[in-house]
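Heads up, the chain below is alone and in the form predicted alone; it's given as C-alpha cells.
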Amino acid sequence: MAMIARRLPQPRPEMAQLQPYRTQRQSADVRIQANEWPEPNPAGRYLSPAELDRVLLNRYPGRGDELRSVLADRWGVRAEQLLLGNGSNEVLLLVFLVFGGHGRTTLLFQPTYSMHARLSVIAGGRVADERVGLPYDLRADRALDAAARASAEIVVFTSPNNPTGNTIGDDTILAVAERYPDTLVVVDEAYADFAGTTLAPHIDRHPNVVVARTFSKARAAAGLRVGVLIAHPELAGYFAAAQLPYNMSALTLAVATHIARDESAVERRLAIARAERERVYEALQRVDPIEVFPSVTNFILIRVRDGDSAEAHGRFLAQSVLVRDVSSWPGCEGCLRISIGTPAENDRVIAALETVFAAPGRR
C-alpha cells in the first residue's frame, strides 16, 4: 500500500520565521546577564508553614484583591485599575492582543526591550521602528515626529530603557499621549523602582496611557512571575475581558502579597544597587577600549570601540563571568550589557576588566 505524503499544518508566515526567545545560559561563576536581583530570595522567607497550609490547591485562586489593594496604595491608584499577570510579559501580551493585531502598528524606539516587537508580532500586528541609537536621547519633538509618520495604534516607551539604562522624560511620553488621544501609549516601567519614577499618577488625566510593572527586578522575584498592568478603569475592563481566567496561582498571590508589603527590603536593594552601580561604572570608565553609557538601573551598557563584542564576551566568559551580548539589538552593534551583581560578584567583574580589555600583546 502506497504511503500518503502528509503535510503539517503551517502557522502564519511571520510566526514561522520567529525563533524562540532565549537568554544566554552558559555556565559561569558570576551570572550577570539577565538583570535579575543577584542575592538569593527563597520563598520560605515569606510564607510560614501555617500560612502555606492555608493556601488550598483544590480551589481556583481569586483575583488577587489583597495584592492589588496593597499595590494600589503604593502607586497612588485605585485597585480596579490593576491587572495581574504571569510576569510583565503576559500583561504586555494582553495589551497587544486587545489594541494591536491584524492591520495595526506598534511604534518602538530602538534600541529597546526586544520582547515588545515579538509580542506585537505574536498578536498579529506589525512593528514600526524609530532608530534612536546611542546615546539613547529621545526628546518630545522626535517622538512626536515618529508617531506622526508611523500612524501607530500603539506607541511603546520603556523608561528606564533596556538596554541603555537611562530614563525617557515624562514630558516626551505625555506629549505623545496628549497629541494622539486615540493611540494607546504603553510605558514599560520594569526598572522604574531604581529611578524612582512612574507615570501611573498621570493616567487619570491621560486615560490612553497604560503602565506595566514587574516584581522581577527590585522586588527580587523573577522566579515568582508577577507582572502588573495599570490602566484607566474604562480601559481596564477591556483587558479584564480578554484575560485568561485564574492566570495567577494561589501560591504566587500569597507570596507576592508579602513581597508587596515589604517596602523596606526594596529600599535596601535600591541603596545597594545605587552604590554598586556607581562603583562598577567608575571602574568601566577607566577602561579605554570601551564606551560606557550612564545608567539609573541595575545594569550598565558598554560599547566595545573596535566593535568585537563577541570576542570581549568570550574573554569575560573565560574569567567565568557571564554578561549579555546585545550586539544583535537594533542600534547596539558592538555592545555588551552588564548587570549589577553582589559586591563580591562586582569585584570579580572589575578584576576581569584588565584581562578582558588588555591590548592583544599583553593577553
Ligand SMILES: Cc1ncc(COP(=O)(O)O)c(C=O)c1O
Given for the second form:
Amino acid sequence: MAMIARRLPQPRPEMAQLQPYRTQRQSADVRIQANEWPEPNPAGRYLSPAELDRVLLNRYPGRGDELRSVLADRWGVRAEQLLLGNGSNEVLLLVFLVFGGHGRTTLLFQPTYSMHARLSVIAGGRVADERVGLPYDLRADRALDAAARASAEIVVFTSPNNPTGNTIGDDTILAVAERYPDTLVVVDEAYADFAGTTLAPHIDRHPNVVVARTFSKARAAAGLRVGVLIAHPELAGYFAAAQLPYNMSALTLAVATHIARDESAVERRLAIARAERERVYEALQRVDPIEVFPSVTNFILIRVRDGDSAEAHGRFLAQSVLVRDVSSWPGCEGCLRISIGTPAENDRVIAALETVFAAPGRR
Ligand SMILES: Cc1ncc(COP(=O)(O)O)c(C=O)c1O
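Show the form predicted together with this ligand, please, because up to now only the form predicted alone has appeared in this conversation.
Every component of the complex follows; first up is the chain already shown.
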C-alpha cells in the first residue's frame, strides 16, 4: 500500500529539536544515579487509615495552607511567599514561563543541572552559558562579568551545584542580585539541606532573588513530587497567577505536611549522608586513575584521568552498580557522578572500585 505523505502540525523549531529528558534505566542492584535518598520511605508511614479517610477525592484540593505555614516557619519566611509545585522542576518551569520566554535570556553557569536549560527553552527563552568548568569555583567577579555580557533577564545559581557537589558563596550570588536589581536571580537549593545553607532570609533585602527547594533529596520523597518556590511577596503574585489551579493533589498535600513536620528525620539523614559521603570520598581518593571533587551533598563527582568514563561506567554496571555518566555535560568530559547510597550499597561501591579502576591486565 502506497504511503500518503501527510502534513502535520509543526511545533516551534526549538521544540522540534528537543529530545525527551533521559534517565538511566539499566537494571542494577545498586542504583546510585539519581541523587535520591536511598533508604525506602513507604507512603504508609505517613497517613493512618483515618487520615486517608479524611482525604476526600470528590473535592478539589485546598491550597496547601498548612504545609506552607509549616515550611514558612522552618525557613524563616512568610507563608504567602511560598508557591508549591509537583517537584522543584515544576516551580522552576513557572519561573521561566513568567520571567523568561519570548526570546528573553537565561544565564547559566556550566556545568550545572541540565533542566534549567531545558525549561528555559521550553518556555521559549534563550540560554547563555558561562563555562566555569572544573573545579567549579565561581567567584563574584566572574559571575558579574558573565552577567554584564549576557544582559540576561534570569540568572540561575545552583548551590550546592549538581553535578559538582560544592556551594557557590552567598557573596557571589548577592553581588549579582545587588548589581542587577531588575534581573531575576534564581537560586536552586535542591541540595541545600545537606550543606546547611540558604539564601531565603536575604529575599527581604533582595526582592529579585527567588529560591527553589525540593522534598526529593534530604526529605526522601522524590516519588511524592513536592517542590517549593520562595519569592518576595511583591513577586509571588506573578507566579501565583501563572500556576495551574489545584496543581497539588490532596494526597500529596496530606503526606507532604507530615514530612515537613518531621525535622528530626531530616537531621538523622543529614548525619548519615555526611558520614557515608566521607567514607566513600576517602575510598575514592585512594584510587589513582581518578580525580575526586569535594562535595557537601549526597553525591560525589569524579573525573577519570584517562578520560574513558563510558568504559568505567560499563565496568561499574558489570558489578551491578549504576552511576550517572555526566561526561556529556558541558565541562564534564570524562566525569561520573556517584550518589551516596545506603551503608551496604556504599560498601558495594567501595568494593567495586578496585576492579573498575584496575589496570587493564588485572580486571
Ligand atoms: C539541582 C537540582 N534541582 C532540581 C532537581 C529536581 O528536583 P525535583 O525532584 O524537585 O523536581 C534536581 C534533581 O536531581 C536537581 O539536581
